[in-house]
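First comes one chain, alone, set out as structure tokens in the form predicted alone.
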Amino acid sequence: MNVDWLLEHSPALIIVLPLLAAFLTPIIDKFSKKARNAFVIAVLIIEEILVIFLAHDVFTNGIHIYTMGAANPTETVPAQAAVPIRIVLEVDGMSIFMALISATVSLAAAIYSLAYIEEEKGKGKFYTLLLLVLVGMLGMELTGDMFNMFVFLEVLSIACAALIAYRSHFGDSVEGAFKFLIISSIAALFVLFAIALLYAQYDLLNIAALASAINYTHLDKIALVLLIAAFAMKCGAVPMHFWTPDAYSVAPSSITAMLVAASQASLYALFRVCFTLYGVTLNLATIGAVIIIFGLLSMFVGVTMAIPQKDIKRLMAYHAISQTGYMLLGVGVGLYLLTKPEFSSYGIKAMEGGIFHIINHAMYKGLLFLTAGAIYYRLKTRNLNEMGGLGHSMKYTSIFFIIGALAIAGIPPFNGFASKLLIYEAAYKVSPILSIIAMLVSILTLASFVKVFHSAFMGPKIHDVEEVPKSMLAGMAVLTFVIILFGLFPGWVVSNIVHPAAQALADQAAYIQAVLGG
């Protein structure tokens, strides 16, 4: 196997690996439980040298283009194939971001898990179902097929259902995993019609395809709609929002880290939709001013419903909602500032923003999470109010809360900083008061995690407890490093991860080029 056919075959092999290790695993697992363990750890760090290995050739050399079964799956549709029958995978500078962020937040969690559910029933089947999770994240990233993406939606929605009710014999658990449930099956079955409506038009799937014929018909508009609506419900923005902290708080730590990815690929499908299929022919200010609403509701009620919280979990919920708004804002301000052509710049730092807050939320918020299971693992509460004195005997977790919390409210040199400070910059241009607002959610945001920090780890030690296993540890570390280097070198993280990503979503023609050739 030399570098070039890995290199070529990788967009498939991304997939197709996490997808063979879920089969693969449970029978692993009836023999050897290390052996499990080890396998899946092993899986997903040759999963993460795969996309590091893939983002660095399309960040050098552009689209990479891989069609299922082709004989030459790195050529573009052939150009006399009326419609493109085989499923393509197109992979550009927001894919493989968003495979980055993916790959990166899964083998964290799986790390983490290894100790934290050790004392669990069905650990096989929960290795399973995270692999599964990350199927579906990077199906939904990589495929370049409107209906393939609906296939992965549903891979994702049902493994993430199940890890939600893991611990079924609480019952919250089971009421979160049911109300993610109907959630996911309403989105489904927008996203499921909207596509009926394409393809009832133009006879078509393939994402490039019907962004090359779309007329913006009524039922086009009809069909944007649905998209929109069922992606915003399924990345939590308000006024959707109401699965988002039952099923995070009820769900496994890890796996809460995890669905904050999986919530983020649902944002990419937001994005993809906005940008690429409908580009051309969109009018970019009124669905630009329309996310700038999704975005300013999510911040605002996000933040405010997190302050009054007692369960831990529960509050960084919330934030989660909150810092979601701020990936619409910066992405809705980018597509209304792009009309205008004084301002085009602006557009493009302003979704340069919104995308880098993408990959800085994944992981201080991931990392937040993992704290939080951290204190779960040792006190068997979420309850705010029966902690406290952990500064003590957990010194290594209250570290890494601290770090997260600072990155989370935007406090340099964390990376939160630098990705907020693109979004108010660009949020100036089309006004003020939505600069003013971004930074007083930021600012209740740090009030909110001083809260916690006094509430968990200040004050006398009252409870007799020690540092988390090492491999929590480590999983948090993972999240950690990334939070520290994108802090301090966020220039080079910008020109050369996030603009790329800004690139690709703006650029609508080479996506069709680079799919259809001509």
Contents of the next structure:
Amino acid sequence: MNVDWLLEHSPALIIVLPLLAAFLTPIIDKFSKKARNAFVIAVLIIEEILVIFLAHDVFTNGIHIYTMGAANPTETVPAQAAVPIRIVLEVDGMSIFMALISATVSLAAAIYSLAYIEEEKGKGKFYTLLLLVLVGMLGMELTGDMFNMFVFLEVLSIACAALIAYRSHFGDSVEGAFKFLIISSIAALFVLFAIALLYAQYDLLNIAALASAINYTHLDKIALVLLIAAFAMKCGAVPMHFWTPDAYSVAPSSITAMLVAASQASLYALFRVCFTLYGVTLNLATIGAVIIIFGLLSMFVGVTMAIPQKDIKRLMAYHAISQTGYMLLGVGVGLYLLTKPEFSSYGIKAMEGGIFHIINHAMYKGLLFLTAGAIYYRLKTRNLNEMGGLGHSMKYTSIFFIIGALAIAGIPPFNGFASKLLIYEAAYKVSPILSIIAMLVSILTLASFVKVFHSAFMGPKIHDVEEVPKSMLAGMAVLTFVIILFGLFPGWVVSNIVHPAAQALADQAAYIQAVLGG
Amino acid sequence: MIYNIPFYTVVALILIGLYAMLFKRNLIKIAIGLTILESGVNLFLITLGYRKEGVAPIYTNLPSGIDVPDKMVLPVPQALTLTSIVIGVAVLALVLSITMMIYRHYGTLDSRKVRRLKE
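In place of the form predicted alone, output the structure of the form predicted in complex with its partner chain.
Starting with the chain above, the whole complex follows.
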């Protein structure tokens, strides 16, 4: 079991390890609670190391292919066949970039959960589902097969819905879970129908093989509409955002942080379909404009709905919608500008901004939800009017909150600033109005977080509470560390992680070639 | 014409399912709508694999006289449908158990009255 072997099989291992661990967890739970906690954290740390290990290889050597069940994992097309038959895992810069987000957020969420769900029942099953959510996200991100993507989408939805309803002794938790599950199932069935439409024409399920065969017929257009609608529904873009605040606000906070990453897995699927599956056959400028409109609507509606909220997590959930708008805007501007040769360098810039914003958002929004959870842990309320003066007793939580709030508002030196600047700069080339709206939304975001900070942490000491337990602080610290790191070295991150991801997304030919060969 | 009937059925099932999910107030009826929608998609998948006078796609079990694989029905859509049915069962079980918990908390299945989140 040397390093080469590990590297060769790492895409499969990354998916299989948490899957097996998920079903081992309840068994270990029967014997010892401490062993279970240690096991889950150990698995997630190994997972993180594996993902970083594979990421390093992908960023230096290019696309990594793994064919399930083949004697030689790089043999995608069997000798007797003309097309890829087996399930192929295809890891390019964008996939591994998303996998890094999923693994990091899951690790932080699991560490945080150790203390956070201490008083709840059924903790063994909680960790099983948490690991399954991770499996769903990673599966969607690493796979190169449409049907496989559907299966992992369903794994993700079912595990997420069960976790949202985890505090089933509250009526609102099950209500939120019901909405989430129904929306997810409709979206997943749309995806399946679109896959069937594609299969009917081309007899193919592999994304790369489909991309090379696709003709952009009427049926393909219908499939594209179904796929975009379904994935936009799952990632919570306006006008299909109604489930987001309901599900985000009632889930346990560590799970809300993971839900953010889960929505981003759907966002990844949306980009993968637009760029890789349809790619050059598509009228890029039109789809770009559609995505820009989605983005603008999400940004503006999200932030205006957030301002009057009294429930702290509901407020943050509306901000999550608005931040998703930034990512859609960035990538939409990228799609739009890539068709105009004189601006194509700005196109890549815009995509870098949008993609960089994905990782930044996962980190600071995750952190903010975790601080909201810390407040809930001590006060047992999400209502902002019942909070106040927490800065006196919960010093670390308030510091983490300030860092998260400044990052989301795009204040230097935190990471949100770097990605937003890239988006403003590129969006200006399409139309200055886009940049103005984006900045306006940023200001409104800052305003509403100032309000939250003031009503939760400032003022006289009215609640006699202590700081939250160490494991919750450690979970928040993991995300804070990443935020500060990315904020201090945005140039390094953009050129070494974000730029390869954006390039991978834009380079459809390389994706196809990796599977089908020269 | 006669071979298009499954496709008309698919459209009808999907529309009925969507109608039930969008306009019905009872949570159980929403769950029923979900299964009807899913049956529509499954029927579509299975119809794709149909071959006129086809045989089961098992090489060792071919009837005598037929040796071209063109007469075999497509196995992949069947595998996909099977997977999708299994997933559907899991989703339905979860939807129904969540519905049960909602009934326990709210004492009603009317979606207009299950709205504690909006207050």
